[in-house]
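One chain comes next, on its own, written as C-alpha cells: the form predicted on its own.
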Amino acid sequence: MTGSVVESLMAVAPALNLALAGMAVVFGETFIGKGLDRRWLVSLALLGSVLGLLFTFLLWEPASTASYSVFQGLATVDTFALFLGGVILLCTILTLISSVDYLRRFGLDRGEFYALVLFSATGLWVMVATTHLFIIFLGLEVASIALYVLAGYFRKRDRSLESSLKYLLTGAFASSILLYGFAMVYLATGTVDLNGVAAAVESGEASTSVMLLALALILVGLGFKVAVVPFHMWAPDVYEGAPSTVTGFMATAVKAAGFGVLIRVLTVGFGSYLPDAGTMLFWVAIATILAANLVAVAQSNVKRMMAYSSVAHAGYAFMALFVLTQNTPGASGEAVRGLLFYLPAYAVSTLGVFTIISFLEDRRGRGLELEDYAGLYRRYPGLSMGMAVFILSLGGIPPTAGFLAKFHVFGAVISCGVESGSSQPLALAVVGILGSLIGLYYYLRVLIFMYMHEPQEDDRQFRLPALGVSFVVLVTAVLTLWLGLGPAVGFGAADILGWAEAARP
C-alpha cells in the first residue's frame, strides 16, 4: 500500500513540486523583513519549477514504454502529458526569471505574484495529465483563478483592472459552457473518463445527438480559452492591460494546455465524431487566420499586435486539428506531430518578445507603441538582435523554429488534401499561406522601426538589461534558432520532433 502511494506521488511529482513551491512562497512572504530576503522567494519558486521539469524528464522513459494511471484513473502518466507538461514548466521558469526585474521596477515585487504563477502552472499541468473531464475542468479553474488575479496585478492601473474583470467575465462564461458540455457527455455515456466515453460510443450506447451537442459546447468553451475567432474578443484588451510577463505566460503556457486538452478530447473521446467537427474547425481556422492577421496590421500598440498574432497562431494550430477530423491516417499523425512541435516553437519566440516588451515598458506605461522602438538597435543592440530572431520566427522565416513549425503543419494539411482527394484541406493551406504573408507585414514593421527609423527624443534614463532579462532573451533566441536548424544539429528540432512523435495520444 505504501509503495503504491509513493509511486502515485512520484507520477504527479511535477505538479506536486509546483504546488508545494507555491505554498512555500506564500508562507515565506510572512517572514520578509524578519531575516528573510525576498530573493529567497524567487529562488523557492524557481527550485519548484526546475525540480518539476527534472521529474518530467525522469518520468519520460517509463512512460514511453507504457502509459499508466494513478489515483484511480484521475491522473494519467504518458508521453503526451509529459511533453506538454515540459513545455508548461519551461514557460513557467522563463516567466519567473523575466518577472524579477519587471516587478522590482514597478515596486510590486511580492511573493504572491510568484505563488500565483506556480498555482496557475499547477492547474495547467493537471489539465494535460488526465483523461477525466472533471479533473480537466478542475485544473482549468485552478489555472484561471490565478490568472484572473495576475491580469489585474497592477492594481493602480485602470487598464489592468479592466483586463482582469474582462478576463474573469469571459473566462467564467467559457467555463460554464465547457462544464455544460462535459455534463452532456455524462448524460450520453454515463461516464466522464475519455476512455469510457470512447467505449460507450463504439458500443452504440451513447446518443449521437447529445454527443454532437456536447462536442460543440466543448469546442466553444476551449475556443474561448485558446482565443480563436469568434471567441477571441477578450484577448487584445486582456493582453494589453495585464503585466507583460503575465501576458507572455498566458500566450504560451495556457495555449499549450488548451491545445493539449483539445487533442486528447478529440482523439481519445470523440474519435467517432471527428468528421462532424471538421466543418466547424475548418471555418474557425479560416476566420481566425484572416481576421486576426488583418486586424493586427492596424495595431500600433505592440502588445495588442502580439495579442492578434497569438490569435492568428491559434488559427494555424486549428489547421492541424482540422486534419485530425479527416479520414487520413498518415496526414493525421503528421498533423499531431506538427502541432506538438508548433507549441514549443511558438512558445520560445513569444516569451522572448514579451520579455523584451517588459524590459522596455516603464512605470508610466510608455514603451508599448511602435514609435518607442524607433532606433532601438542603437540603444540595445543585443535585445534588438534577439527581437529580430523572434519576429522572424513568428513570421515563419527560415532558419527559425517558426518556419519549421509552419512547414510541418502546412505540410500535414497539404498531405491530407492529397491523401483524401478533397479540395477543402488545400483551400485551408492556401488561406494559411495568405495569412502568413499578411503577418509578415506587421511583423516586419517592428524590425523597420528598430533598424530603419531614427530614435525619438526620449527622457527615459538608459539602463542596462537585468541579468534575468538577458538570460531569458539569450535562451529563447538560442532555442528559436536551434529548433529551426532541423537535422543540422545533434540535439534540436530532430529530437523535439521525435519526442512529439512519441507523445502522440
Given for the second form:
Amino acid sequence: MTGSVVESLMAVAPALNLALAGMAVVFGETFIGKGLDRRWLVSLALLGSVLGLLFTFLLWEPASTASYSVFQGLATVDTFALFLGGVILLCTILTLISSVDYLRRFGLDRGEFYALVLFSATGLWVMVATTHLFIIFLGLEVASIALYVLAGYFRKRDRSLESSLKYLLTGAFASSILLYGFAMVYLATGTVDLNGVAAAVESGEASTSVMLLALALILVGLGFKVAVVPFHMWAPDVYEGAPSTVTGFMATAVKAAGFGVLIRVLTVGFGSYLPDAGTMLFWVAIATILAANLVAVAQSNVKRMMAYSSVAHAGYAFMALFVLTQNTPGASGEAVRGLLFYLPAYAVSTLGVFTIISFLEDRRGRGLELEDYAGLYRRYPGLSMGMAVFILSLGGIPPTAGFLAKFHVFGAVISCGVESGSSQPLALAVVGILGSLIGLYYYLRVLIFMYMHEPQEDDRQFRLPALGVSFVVLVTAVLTLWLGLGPAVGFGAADILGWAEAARP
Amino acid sequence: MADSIAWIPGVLLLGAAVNGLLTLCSAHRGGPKKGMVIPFALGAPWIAFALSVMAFFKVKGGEVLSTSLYQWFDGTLFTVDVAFQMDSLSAVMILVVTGVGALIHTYAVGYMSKDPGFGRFFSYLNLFTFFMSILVLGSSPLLLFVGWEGVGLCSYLLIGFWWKDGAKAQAGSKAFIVNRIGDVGFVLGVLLIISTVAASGKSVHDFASLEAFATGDGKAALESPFIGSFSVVEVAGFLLRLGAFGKSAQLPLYVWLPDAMAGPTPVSALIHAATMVTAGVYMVARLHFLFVMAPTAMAFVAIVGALTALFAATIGIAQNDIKQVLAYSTVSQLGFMFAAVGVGAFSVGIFHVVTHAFFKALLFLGAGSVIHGPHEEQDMRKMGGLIKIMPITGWTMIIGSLALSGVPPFSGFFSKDEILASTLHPHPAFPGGIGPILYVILTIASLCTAFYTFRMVWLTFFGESRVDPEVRKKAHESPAIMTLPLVILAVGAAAIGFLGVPHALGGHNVFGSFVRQTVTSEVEAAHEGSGALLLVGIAVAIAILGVLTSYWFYRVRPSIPGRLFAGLGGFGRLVASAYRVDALYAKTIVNPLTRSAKRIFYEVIDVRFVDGLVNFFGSFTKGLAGLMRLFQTGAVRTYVFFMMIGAILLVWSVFSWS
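Okay, that one was the form predicted on its own. Can I see the form predicted in complex with the partner chain too?
What follows is the entire complex, opening with the chain shown before.
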C-alpha cells in the first residue's frame, strides 16, 4: 500500500526511533556536556530502541496482511523486514546495555558511542526494509561508517585503531565491488528496484552475461559483510581489536542485515539466474565451514576464536542460500525459514558470549586468553553457567537454540537433496555436520577450561558482575534455551518458527 | 486450575529450585543462610501435604482426580501426556510421601543444622519428594518411570551427600549401579507392554486405558506365547518385577540398601525406609491388572519376597551397628510386602507400606537422635542405658519397636497379621502348597523380627551404660524440632493400624476397602475376611515370644548370646557378615567385570584404538589449521589480494557453470 507522509513515517517508525534517539543522544552529549550523568543518555538510547521494537510489534499485524511500500516504493516494510529489523533491534538493545559497564570501566562512557550504535542500527534496519538497491547501499554505508568509528573507539589502543583502519580499507574495497555489481544490474535492466529487475529478467530484456557478472560481484560485496571465505580475512583482526561489545554487535546485527539483503536480492531480483550461482555458493559454503572451523581450532584467544566461529556460522547460513539455487520450491521455503530462525538463534548466544568476554576483559586488554578462563566457574558460577549455555548452543547441542537452528538448516539442505535427486546438497550437509564436529572441539575447550582447569594465580580482582551484564547474560541465556526448547516442548508453540514462516519474502 | 493436583509436585519442585538456586548463587560464600533455606525447605512439603489432604477428601468421596498439563511427545505408536491422576491408591501413597516426608524434613532441619551443605541437602530432599510425587501421581507407566529414575538420582545424590568420604561416595555409586540392573528390567517390561499395545493397533496413554486394554480386547494378545510357553504378560511381569526388586532391595539385588546407610539419617528414614524403597510395591499394585494375568511371575515374587524377609531378618540379628539393624529390617519388611502383593493381596501390601512408613521412619529418626546424642556413635555395644538421658527418643522408639515386632495393638500387628493370613489364600492359579510354605517362612521371619528389634531396644536404652564416661557427660536429648516429629510419628505408628482392623476382630478394614476402589481384581477380593481368629492368636504369640526371648538373652542372661554365637561357630560368623553376599558378588561379578573393563575395554579399545583415532584427527586438524594460518598475515594487502582472487573465481564460476 502507498499512502500519505504520515503513513510512510509510521511504517519506518522503528528506524525513525533509532535515528531520533541517536540524534538526541548526540545533542545531549554536546550541549549538556561534562557534568551530565551518562545514564540519562543510555536511557534515551534504550528508550529509542525499545520503542522501535514496540513499533515492530505494532506493525506486524498490518504488514502481514499487506506490506507497506512507502516513500514512492523506496522502502518496503513487510514481515520479512520487520522480523530481521526486530532481530537487529534486539541486538542493539542488548549491546547498549552490556556496553555501559564495559565503557565505564575504561573511562570511555561517552554519548557518542551510544549514538553511533544507534546510527549503525538505523542503517542496518534500512538495509533490510527495502527492495531498492540504492537504498540498500545507503543503509549499508550508514551502518558501516558508524562501525568503522566504533571499531576504533578505544583510540588509545593500537589494536583498536588497527581494527578500525583494516575494516575501513577492506570495507571500502568491498563496498566498491558491491556498488559495481549494482551498477551492472542497472546496466542490464535499466532499474535499481528489485521488482523492476525481476520484471526485466522475466521479459527477457536483461542481458544474461551482465546479470551474471552483477550476481557474482554482489555476492562478493555482501560476502564480505557477512564474512565468508575468502572474503573473511578482515574479520579476525577487526573482531579482535574492536571493543568487545562492538564485536558482538558486528557479529550479530550486521550479519542479520547482511543475510537479509542476500535473501532479498537473490530471491526477488535474480529469479531465473539463481541456478547459475549454485556451484559458487556450494564451494563458498564448503570453504567457509572447513576453513573457519579448522583455523578456529588453532586459536588461543577467545575473542579471535569467536571471530572464526562467526565465520563458520556464516558458512552454515550459506548452506541455506545454496538451497535457494536448486529449483526445489519445498526445500527453499524450509531453507529461508531455517535461515530466518538461525539468525536470532545465533545472535542471542553470540551476544551472550561477547558480553561475558567484555566483562572479563580488563583495562589493559587482558583476560581474553583461554588460560584466563581457567577455573572461571569458581569465581563466577552464574556467568559460567550462562557461558556454558551459549557455548553449547553455538556448538549445536540440544536443547539450545543453536541445535534447533542447525537442525532446520541442515534439514532443509537434506530435503533439497531428496527433492532434486542431486548428490550435491547431501555432500554439503555432510560437510556441515563435519564442520560442526570440528566446532565442538574448540567450543567445548572453553567449557573444559572454565570447569575443569584450576584457576591461575594472578592479581586480577574479583568484580561483582554489573547489573547490566547479569541482565544481558540472563536474558540471552533464557532466550537461547527458550528458542531451543520452546518449539520442542510446546511452550510458546513454536512462535518464532511461525514468525519466520510468516516473514518469508 | 487452582485446585489441580499438579500443584503438589509443583510446590515441591519450586522448593527444590529455590534452594538449589540459593545454594548455587551463594557457593562462593559457603552456602546460603539457614534462615533463607528453611521457609522453602519446610514450606514445600507441608503445603504439598495440605494439598494432598484436600485432594484426599475428594478421592474419598469416590472421585478420581486427574489433570493434564501438556503433551510431552507424540510418537507414531503412542502418545505421552504430562498428566497426573489421583485415585485411592495414589492418594494413600501421596499422603505418606508428603506427610511422613514433611515430618522428616522438619526433623532434618534440626539434624543437619550444623552441616555446611544445609542448602544443598534441602534442595536434594525437596527434589526427591518432587520426583516421588511424580512417581505416585503420574498417570502413565512412562511418567511413573520418570519419577522412578528421578528418585534413584536423588537417592544417589543423598547417599553420597558427604562425598568427600570416599566410602560414602562409593555407597552412592553402588546404589545407583545396582538399581540400573533392575531398571533395565523395568524399561524392557514397559516397552514390551507398549509394543504389544501398539502391535494391536490400540492407543493407550494412561493406566486406566491400559487396564481396559488388558482386561478387554488386549487380553488375547497379552496372553499369547512369547518366549517358549511363557506369555507376553508373564515375561513383562517378570521384567517389571526385576525393576521392583532393584528399587525395593529384594534378593538378589538388596545389597545396595545396607550400604545406603552412609547417607544422613533423615535420608535413610525418608528414602530408604518410608518412601522410595516401597516404590516397587506401589508399582506392582498399580499394575495389578497385568500381574494377576501372570500367576507364575506372581508366585515367583511371593517366594522371593518371603525368602528375602527371612534372610534379611536373620542378618539383622547379628548386626551391631544400629542403622544396619534397621537397614536389614527394612529389607526384611519389604520382603513381607512383596509376599503380600505376590499372593495377590495388593491392598494388604500397601497397608504394610503405610504402617511401615510410620514405624520405620520413626525408628530411623530415633536412631538418628541416638547417634546425635552420644556423638556420632552407631555401635550399639557402646550404648546402653540411654533411656535416662534421652527419654523422648527412647519411649518413642519403643513404640516403633512394638509396632515393628507386631505386638497388638500397634500398627505393625494389623498389617503383618493380614499379610500372614493372606498367604494362606494365594492366587488360585498358584501351584498347591505354596501358601502354607510362605506362611511358615514368614512366621519364622516375624519371630526373628521381634527378636532383633528388641535386642536393639535392650542394647541401646537399657542395662548398664557402656558409653564412654567422657562422652556421656556431653550426651543429651535432641532439640524439640527433632523430638516433635518423633512424637507425632509415634502416635501414628501406634494408631494407624486401626484403619485396617480385620473382620475377624470385628473391624471393617476401612483402609482395605478404600484401596480396593482402585485395585479391583478377583484375587484381591478373595482375601476379604480371611483372617481367622486362630491365625491372629499365632501371630500375637510369635511376636511376644520374640520379645521375651530377646529379653531373656540380653537382660536376664547376657552371657547367652556370646556362648550361642561361639557354639554356632562358622555359621554364626557367616550370618554376622551378612552371609558374605557382597564378597560373593565381588568375586563372581564385580571383579571379573572391572578386570575385563580395564584390560580389554580400557587398555586396548579405549587407549589404543579410540584415543589413537581421536589423537590422530586432533593433530591432523591442528596441522591443517597451522597451514591455513599462514595466509592470515595481518597485512591488509594480503587480505585484499585474496578478496580479488575470490572475486575472480566467483565471476569465473558463474560463467563457466551457466
